[in-house]
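Presented below, as structure tokens, is a lone chain in the form predicted on its own.
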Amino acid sequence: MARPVSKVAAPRHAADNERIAAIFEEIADLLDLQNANPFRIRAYRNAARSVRAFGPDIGGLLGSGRELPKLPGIGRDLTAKIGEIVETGSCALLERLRKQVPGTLVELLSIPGLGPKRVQHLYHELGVETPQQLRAAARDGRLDRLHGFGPRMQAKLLQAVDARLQTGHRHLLALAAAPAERVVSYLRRAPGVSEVSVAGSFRRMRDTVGDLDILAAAADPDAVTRHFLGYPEVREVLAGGPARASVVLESGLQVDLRTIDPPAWGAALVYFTGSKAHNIALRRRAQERGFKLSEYGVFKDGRRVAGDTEASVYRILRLAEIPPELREDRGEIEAAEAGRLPRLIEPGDLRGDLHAHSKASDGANSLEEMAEAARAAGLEYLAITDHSRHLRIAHGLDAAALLRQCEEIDALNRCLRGITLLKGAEVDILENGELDLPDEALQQLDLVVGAVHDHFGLSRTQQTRRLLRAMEHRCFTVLAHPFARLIGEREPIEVDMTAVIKAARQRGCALELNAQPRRMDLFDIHCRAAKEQGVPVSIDSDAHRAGDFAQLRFGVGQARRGWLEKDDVLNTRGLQDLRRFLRDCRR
């Protein structure tokens, strides 16, 4: 049964299940550094991940008119919050918590390794409250003072902090995408735009983004920048004048607009959507051929001969229109005049997905909840890849409970249509190099996939004697998240990636992307890097619950990045052929 909620008709802030749930989440947080109620902080968790596994939009579903179905753990109060959150972009309870608590507070929380209490005890005895005050207090050893900061968690929570302040004020691409869109849709029903684009290192499809850049085409751009300023998710506005404005959105994006003149509108699209060195490149290509090339044009003797269209632009250099993920100076102009510009993996060339999670380990779903889900998104097969028994944190599975999930995986494959799941697991590469799980439980499963989630200090010549030792085990089939990165919480770990795909080229195995947005590992160069070698790539989504398949859309932008075609992915096979891999790396 439907569970009523306050009707939205026109929801003013559109807030997606993530926002939904990062805002339960928040109040879990700033209810736990309060002492709260362990069931109230407990019940708002919950409610997080209910939201987060829901497919649907949310949003979309109350302003259409109809009712939130019922969600495990979300009763009538949740279910108000939840309306009053797609309403307003926030609710009641956050702003008075926020008023309550230090925001710097709920920032230390994210570092890993930092729960309430550990943030409890830097703020009362030390009066931590920044990344940046945690990190003069264990420079200068005043952790030293505090129960269960030892020498070890205390060289930990440095690094974490170091690559936090790093990172500075990017976002991931995977979190910037649904405020850009919603800016691009408002902006399309501005008076007189005929062209609106999302620039910058979003189009580029970066793992991480700054500032969004975003272009309209207009003739009027004092009419845009006024209907830019009436957003409804503007916190703050930082500059309006007449053809460019910058706001901060509640996320804490800023977002810089600029209003194009329509014939100048495909020379502005390549200039700010740079690179920086590829602007470099076309502009000295430009000189060399007697043009002007700037954001307004390309000009000859002082009149503009191209700049309406991005490929009116390249074709008068005398190249093939480069890709936007392309645009690095790596190489890309050259190939565009040779004629060698790569046709580039599409998301509609993915077939299946090799790494996935159910709620039999730290997944959010059943397994044919999953396998509907990867159906809804228009996967033919998916791994379900539960992790090994080492993991426990994530209630990792043993050889017998493994054995036991891949009986279910054969009766559910009997029942299930248009989908098939494939016997897989996550099974961790120990500090040895040995995996996780014996012999004969790996025998019986399609698939393997080799992970690090531990030992991430050790040199670069024994990480990779790791790596290489589990690579040689006959079971053995993907290299998951190669790197073992957080972005802007761990550092990559230190490998010779060059010796690892040398020795999956040798080994028959393939490397995984990890389209996690925190993952997004492999990088760009070593994509580009398995392709040279002919070592398949595996776009992977990581998935935990059924809506994370929407994720495989940013590792296809990384992969683009890395100058992949379909045929360098793995997964762009069919079944039958995926399969034919699978028992041919056995061999």
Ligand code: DGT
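Positions refer to the first chain, counted from 1. Take the two forms, find the largest set of C-alpha atoms that superpose within 1.5 Å, and that set is the rigid core. Predicted, not measured: the structure shown is a model, and the values here were computed from it. Compared with the form predicted in complex with 2'-deoxyguanosine-5'-triphosphate (DGT):
Core-superposed comparison between the two forms: the Cα of residue 548 travels less than 2 Å. In the core-superposed comparison between the two forms, the C-alpha atom of residue 189 has shifted by less than 2 angstroms. After superposition on the rigid core, the Cα of residue 32 moves by 2 Å or more between the two forms.
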Second form
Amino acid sequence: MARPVSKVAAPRHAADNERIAAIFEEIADLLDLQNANPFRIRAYRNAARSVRAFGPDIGGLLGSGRELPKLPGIGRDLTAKIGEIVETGSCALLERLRKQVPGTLVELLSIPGLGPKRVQHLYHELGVETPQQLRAAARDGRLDRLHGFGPRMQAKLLQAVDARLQTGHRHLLALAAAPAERVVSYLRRAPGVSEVSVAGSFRRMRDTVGDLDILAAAADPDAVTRHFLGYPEVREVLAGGPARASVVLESGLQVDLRTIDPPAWGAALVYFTGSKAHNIALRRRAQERGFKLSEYGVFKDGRRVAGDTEASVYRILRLAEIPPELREDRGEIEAAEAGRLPRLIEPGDLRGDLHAHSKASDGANSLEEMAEAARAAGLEYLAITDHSRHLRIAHGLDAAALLRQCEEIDALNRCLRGITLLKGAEVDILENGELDLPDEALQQLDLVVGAVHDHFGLSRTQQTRRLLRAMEHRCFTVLAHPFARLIGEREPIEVDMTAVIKAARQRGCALELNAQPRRMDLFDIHCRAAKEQGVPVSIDSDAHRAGDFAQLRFGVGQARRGWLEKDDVLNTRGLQDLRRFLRDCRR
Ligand code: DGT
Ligand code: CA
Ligand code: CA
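Now that we've seen the form predicted on its own, could you pull up the form predicted in complex with 2'-deoxyguanosine-5'-triphosphate (DGT)?
Expanding to the full complex; the earlier chain stays at the top.
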């Protein structure tokens, strides 16, 4: 591993809570693969959970010289490890374990259905180390020889492996965000730098990113590259020329840096933001108008006529400035020409959240803690939607437990200030399209969020019929994560989304854009289809812990990719307005 020598001290903020938790989880995984003491493994898993559930930024706390408060499951040894991670960005134990266990096994472990026992079996008996090798072994029947790999298990595994290989080595947008922000703020301190921006798919807010493309503007690119290669989170340097460099960070994320001559800043930003399809369409338009457009500027007869800012590039092409999320060549250039670009929704437009969990099912925090966190995130209302009984792994609620929760919420609402809790449930849509709670239970709720959590493999016809039937229920309000996909783990279900959107319009219910990083479901194109049909989209966090409301901004990013404006989104409405919708929705 090439780690460039750096004179720059590691910033004390190099570890956000998510990163600390991820390190603890990786340690637990690696220990697991070594058959280590189960108590030790569990201690690291609990610590990861604890760190995630902790609201304030631990790096910030320790950095400002304060002590870490007592966290559940975190004793002296783990506190020291946290200190080490904050200080150095990593942890000696992790480095040691990584040398002992083939790294690809951890990737196998992250495939649903594969625990440490099965991964060890695969490795020791078949030499399987990667998802590709696993797929090959399944296809040519070698798995049949192994204990614990029956036909159903194999079918499930194959599906999960296919989903994984489809996504490739892409990173979830939300998980790339913290490293991206850190490297950007580090680069702003490089000598002579006037601008720094993330470009590429990250700036367009795609749900996953292949790598991070970062641009800096400076007259002396060499100095910027040198500064960049000294970044403490760099694990490996792939290329390090004067004006461009590529590295891999500790998190596995690749970062490409390009340093731009300031007069070409805007043109470069357009070019490297992409998408490729948008760039091609822009360049064609430039040509038609007698210009030459490149990453270096807009030229006429060899002379640069625009390109210092993005606005200058679009202006000279007679276009309104197109927000990065729309740059996919899906009609944005025509809209910009006609002055008909949408006024995209902004994160600050959200006034509530219609999907969140508490300790009562599989969440980490109490009702009150969730309410406080939602208020701190700037929301005015929050629907508590714990799971229904069918979802046993999530400790789903039955009718009686739900009734008790409703009473608790009524009581809480009498003393909460600045936030209102709504009574809801995330109700399983059963295989036949029925809802998993009796009508009497559903009727006492403010809203019902219906969701598919099983039978993912139904045919398109059956799956569509299932969803339509569920939506017909007189208490149904929001169809949660309509495709039930998990990025890199589970493919979207087969369903006729056009029919679902039409049915939602007739029924007067809403579709969810679930902002959990692994879900990001609805897709952007279906947001746009919903908008065209006048079906409101609800951008929900699906929060399972207090910190999860921060995910909403990625949901807003995807909504923007789907051309949504404030009025297209249900939870931009004030509480009264929302209540009217909920009332009208109920038959
Ligand atoms: P990713 O990294 O796979 O999530 O997607 P992007 O869009 O970030 O793609 P990337 O990193 O390969 O390149 C960054 C941007 O550079 C891309 O959005 C547009 C521009 N670009 C890259 N290759 C080409 C190309 O061959 N032609 C044009 N016109 N633009 C390109
Ligand atoms: Ca990229
Ligand atoms: Ca790139």
